[in-house]
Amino acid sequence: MTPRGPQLETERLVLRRWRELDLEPFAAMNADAEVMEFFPAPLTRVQSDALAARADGGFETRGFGLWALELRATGEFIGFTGLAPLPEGVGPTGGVEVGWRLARPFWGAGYATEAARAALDSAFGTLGLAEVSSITAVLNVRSQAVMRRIGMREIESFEHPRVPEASRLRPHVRFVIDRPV
């Protein structure tokens, strides 16, 4: 992982490239059953490290990725926010989604909304995208609330192709926002 490359700042947050020091708190966050409630399972350390590498690697391969998220005041790692390709079989081919995951102590403070807005500014400004999606399990009402707060609208319900058929997490929704005119 390399700390060079695109970085964004908001009033309270820094969205930056990943550092080795992020891996331990990221693994702890991904092992938290409550944080991972709307994913098939918590992640092992190996899975978490691989996710961080893929998240950061997107900046090199696609020009966008998932930023490590830190508090400006303390430099503390609190999660990630950013842009990633939509999963195959979901939404438009080549579509991009905005996503986030925060450690539990940082929920409810508006950080996901603040960071997602910064990521959307990058998507529409720097990258010139016409549309950005966001997907989540139907049961994940907290993420859907963030989607609405950042101006997204719900456009479809679908069965996530990567989630087992019997899973309560298979029903998903996709929200979308268009580039401002």
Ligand SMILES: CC(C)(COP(=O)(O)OP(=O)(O)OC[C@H]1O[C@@H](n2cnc3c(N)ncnc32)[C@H](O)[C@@H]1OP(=O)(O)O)[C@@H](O)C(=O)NCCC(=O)NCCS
Given for the second form:
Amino acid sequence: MTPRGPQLETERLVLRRWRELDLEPFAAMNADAEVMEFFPAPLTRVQSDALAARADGGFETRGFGLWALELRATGEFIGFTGLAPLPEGVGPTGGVEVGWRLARPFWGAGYATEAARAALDSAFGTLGLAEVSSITAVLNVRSQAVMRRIGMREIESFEHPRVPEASRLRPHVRFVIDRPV
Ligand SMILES: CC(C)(COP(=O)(O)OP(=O)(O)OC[C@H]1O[C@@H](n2cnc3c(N)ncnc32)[C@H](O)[C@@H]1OP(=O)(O)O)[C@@H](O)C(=O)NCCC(=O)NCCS
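Please move on to the form predicted together with the named molecule, as the form predicted on its own is already shown.
Every chain and every other molecule in the complex is listed next, the one we just looked at coming first.
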């Protein structure tokens, strides 16, 4: 049976459903303190596997999710990019966000930007969404640079309701992009 949800291809990447073989490199990436600098803590193997299941599960339950990213040239798993519901209490009710996380060796090559553009094409094309948001900690300037590169504009600063008040990660920003006319 073909898994539900589109597989997308870009110049250098395949955005696809998750495989068992992704779990080990995904756990290594989620255990990397640099990758996880703007999250509360690195993930354990169990937490990482659960995140992969949630990332993939969205394709079955909602018709959209976070794709596993594979380098076309080598077949390597390099991280994820995709679409997810905004957290409750953030942005418009029922809003969708685009997000990304790459293993450290694959930063600096434009892969997140390339994958995010494909994810937006899917959001505005197949899914017919009117707008897509992206949120991150104010401190996470690399993520905001991806947002700007894909044409998003900063719309608000807010305190993330799920991050503890004393945390340096609580101040967040939300960027948006509208469906092209
Ligand atoms: C956020 C994250 C995905 C950004 O990765 P990134 O490599 O900076 O972003 P891109 O893949 O778009 O690559 C852009 C960089 O590649 C360079 N680049 C090289 N070739 C490129 C190309 N063909 N197209 C675009 N950029 C290219 C750009 O100049 C830029 O370099 P710079 O950062 O030195 O200015 C990465 O830092 C990450 O995974 N962080 C941890 C997880 C995280 O914080 N996720 C977001 C949470 S909300």
